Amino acid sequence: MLLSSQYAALGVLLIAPTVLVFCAVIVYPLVSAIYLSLFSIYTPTLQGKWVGLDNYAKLLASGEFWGALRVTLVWTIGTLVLQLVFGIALALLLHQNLVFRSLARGLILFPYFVSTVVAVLVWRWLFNDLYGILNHVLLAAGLIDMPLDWLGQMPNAMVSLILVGAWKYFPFVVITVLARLQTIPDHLYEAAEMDGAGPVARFFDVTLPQLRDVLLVVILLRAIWDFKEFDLIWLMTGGGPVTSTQTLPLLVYRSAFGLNEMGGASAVAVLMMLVMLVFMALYIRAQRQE
């Protein structure tokens, strides 16, 4: 009995640092955000008054909040679809016996590892309406008659954001799908080929069903990460033109540090958390099923 109590005390002692770190970086900020969302607080002084659920009522009645939510969903779905398409296609290509396959697998990770600031600076240069190479190529090819403003007008700004986001994060899909492709038994393809299945039929009848579980996890993880994306969108367009590309994370930032309304910003953050909890619930359910 004494020995078991000593083991229990040792277990508590060993897990205590992890619990403290968890409380410091997750529990405390979460509780603070919920608490601040119930006040009308001036950001520089953090002084304010109790308003209860008034911040939430104002948000739900605000067109700006629903507009930011719509933009966030468009951004998340658009970039996620392109990540999946490009990621699966390149994973299938890199799974073949190609020359310099190892080098290609290493280079494909470059967008994912490069700094977001550096990547945005390069893409802003490419998209520049006066001296950007993209407009130069399109003009030389005769596809456009005059330079396009890629980041200063809609829908060009949203299309540009989605393309850059897909380029930046699709290597994650490539890595995950490629790892799963290498574990698919060869005899499944051999049996399908003996039954007369061509490349397309083998993809839909063998490859895609084998990738279903890993793709579900990838979709849920990337949806969560893309939904809360801030730095890439802020550096690319700043939420403009006007608020056409303003997502919920940008709305939180502008409310807290632009309008100095920390309470309203906290309310937006809490509503964001509730939306992401749906994704988290789906992810946990998928993990348990697997």
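Throughout, rigid core stands for the largest set of C-alpha atoms superposing within 1.5 Å between the two forms. Remember, it's a predicted structure, so these values are computed and weren't measured experimentally. Positions refer to the first chain, counted from 1. First, how it differs from the form predicted in complex with its partner chain.
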Second form
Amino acid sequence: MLLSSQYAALGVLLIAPTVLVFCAVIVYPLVSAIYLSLFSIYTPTLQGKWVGLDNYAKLLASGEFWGALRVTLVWTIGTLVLQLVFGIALALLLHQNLVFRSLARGLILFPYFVSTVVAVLVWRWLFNDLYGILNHVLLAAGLIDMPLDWLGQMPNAMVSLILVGAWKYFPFVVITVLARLQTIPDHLYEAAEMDGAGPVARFFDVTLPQLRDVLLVVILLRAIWDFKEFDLIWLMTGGGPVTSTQTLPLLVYRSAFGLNEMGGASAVAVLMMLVMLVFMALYIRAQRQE
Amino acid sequence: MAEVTFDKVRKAFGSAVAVRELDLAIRSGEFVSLLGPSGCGKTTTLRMLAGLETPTSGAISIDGTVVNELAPAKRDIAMVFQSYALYPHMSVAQNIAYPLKKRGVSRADRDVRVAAVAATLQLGALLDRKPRQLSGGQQQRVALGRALVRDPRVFLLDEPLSNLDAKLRAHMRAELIELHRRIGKTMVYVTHDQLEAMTMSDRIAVMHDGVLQQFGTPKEVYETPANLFVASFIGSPGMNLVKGELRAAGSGLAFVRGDLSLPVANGGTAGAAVTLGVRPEDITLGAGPFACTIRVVEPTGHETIVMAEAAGETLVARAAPDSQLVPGQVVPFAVRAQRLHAFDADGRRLPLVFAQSNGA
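Having looked at the form predicted on its own, could you now put up the form predicted in complex with its partner chain?
Then the entire complex follows, led off by the chain already shown.
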């Protein structure tokens, strides 16, 4: 046996565990989701019959899928934009020499590590139309005459969701952006200052270009995570009122366990993946071209 | 053209004092180096002039106008940073044009001025590159270009050559001298490298522990160092310093250390502790009234550095490259009396005049 083929064999042996694990946890579920989406399956018994692309045809013809897609996009874009704006703003603030900076940096993580169930319970109290503190404060301040229904009415329910989502996940943006901010050399700011750049120009000409790479990753990750967010929305509104906050992951859940149509649910999941793939491809291409 | 004046300028960071009561008057068009070891306050001084630090007390003026409260951009000065501080996402042309853009210079005007600066610094072919695609020397030139393009009153340079290799540094040194001669602007140059300071400056301000030690031409600083610090900091290899005292000898005084005795022609009081300074080139090996034992011989090609022992001290001397000295050899030596330096117990220069010794 040649030495080079011995090395090749060793190489195959060494990557084999990774490949096997990868197949078991990623390839198999993916392939089986696609496979299941071609059947009509009754969830409790998992018995089903081959229907080909019927599930897809039905979905694409139904208003429910398109409605859920629209809701998902509104939610994802709305909450992501708020996360970025507040995340970058707070990272800039925490980068200054504040008195309780390290304490504040620690506290900022709180929404991110508190369990979603706990966070949602708290927010539902705050948002409650009868005894919620939000309505109480707004009434006391004279901003509203009547208590508002924050979760049972549109567009309030979506606004509430987007706000809570932004609150829960902006610390991720803060931490990543702050880490990058700390590595921007002071000399760049000093040079810009001497070159006549004011604070705003320094942000756009020095800070933002330096943050570009980290923001690329943050937006990519947060967009994926927000797009498939389930627990927060399910616990806050359950997709309601009626289906006005029903995102695609909620539709998957309802199809699989509410309507007991595992095949249809798998089809939604596969379509979700395709939508995300298309967006990511467009996004990455746009970033490369710049 | 601009004069720069520091009037009793002091800068403290908390309890640490970086610069103490600095008085410095830089003439218009002068190339002045701030020279000293790290932590001596030279960079802080430069940054105060740039406006990046505010003096704790005292006044900094440019052309008679106090600029303490003026923002860096309003002082009409440009600075080249040690790290170059080029904007990484901008091309060379955009980097050079940036200060003009921020000052509202029109696009067409900017292009003309960038092209002119690029031609001066031979950057024409690199204008579309990003800083990371440039070598250290090229980045250095872009940083210079960004300073030049504004045509400021004063140029500040913060150790601009320290990140370059030795050969490129020598080349850039010559380019900077040439540039200064051509544009004739006031330049303040911070360095810890005495060779840079000596070769480029009209005058050198030697600093140590936040205190200005001496401000003079390279020749003055080298030939009449104001104190022990300047004497030992300037020159390579450094000045030999021999501690001894003045004693009565014959009709006058003599500096005495062990069996070393040098008659003093003028000045000094008997019994005073004195440190004698002798530059390596002022020791002549091979003939003279004193004797030393050769310890180490270091040929460098154009000269030979010799370490020898005399009167319990190690002396460093320069010898001709063809000198046939070997370690262990005992050779006679002489010192050039008119080139000796003397310092008192506090390190201040003493106005002693030595007489040429003709054998003790």
